[in-house]
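A single chain, nothing else alongside it, follows as structure tokens in the form predicted alone.
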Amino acid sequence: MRSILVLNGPNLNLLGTRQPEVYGRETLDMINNDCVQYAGSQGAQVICQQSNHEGALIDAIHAAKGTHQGIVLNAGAYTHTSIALMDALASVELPCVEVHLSNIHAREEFRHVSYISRVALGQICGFGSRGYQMAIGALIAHLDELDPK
């Protein structure tokens, strides 16, 4: 069974109450539960983690190598600032799909830059919590192309 790490960055623990007009009313627990159910329906499992700390996110990415076959990452604001997260993803050589709840390209100009996208298979943004399922589906399809069942 394929295993995917769903990793969430800073402030995503506040989903449901943080700017619901931008990020929606679903909590991170609700999104995580949806990810687990969707992945299971696709014959995969997901492990969900969240941290507000850049180093903890890097540690989770490093620990994913040899444990998971891919990563779905919503790095939050670190998307636009963290070369360290980009380097960690490049170092573990696991396929990664970047996801954002809001359309970062329709927001403030500084959000248009993504260091994560430089090392990700692709980016899904603007579809709210459904973007996580889209990211998991895209990652599973990519893994199936590499190693058909």
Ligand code: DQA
Second form
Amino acid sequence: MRSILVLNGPNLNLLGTRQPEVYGRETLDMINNDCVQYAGSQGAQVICQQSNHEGALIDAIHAAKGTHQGIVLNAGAYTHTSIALMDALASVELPCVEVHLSNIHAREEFRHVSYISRVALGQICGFGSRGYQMAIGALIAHLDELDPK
Ligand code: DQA
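Starting from the form predicted alone above, please write out the structure of the form predicted in complex with the named molecule.
To see the whole picture, the full complex is given below, headed by that same chain.
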């Protein structure tokens, strides 16, 4: 069975109460449960992790190699700053779909830059929590193309 890592970065543990007008009212637990359900309906499993620490996110990406076939990543604000996260993704050579709840391109200019996009298959943003399921679907479709059953 395909296994996908759903990895969330800083401040996303506060979803539900953090700026709900921007990020919605769903908690990370609710989003993670929806990811598990959706992946299951597609014959895949997801493992969900979150950290507020850049190094821990890098460790999780390294550990994904050999364990998961792809990564769905919302790196939070590290998206816009972290060359180290970008390098980690490039190093493990796992397909990654970048997710943001908000439409980062419609927000402050500093959010328009994503280092993750340089190494991601693609980016899904602006669709709220639904974006995670869209990302899982896109990743599974990509893996199916690489390795048709
Ligand atoms: C975010 C967008 C980032 O700019 C922000 O720093 C976040 C959340 C999003 O999901 O919309 O923490 O990644």
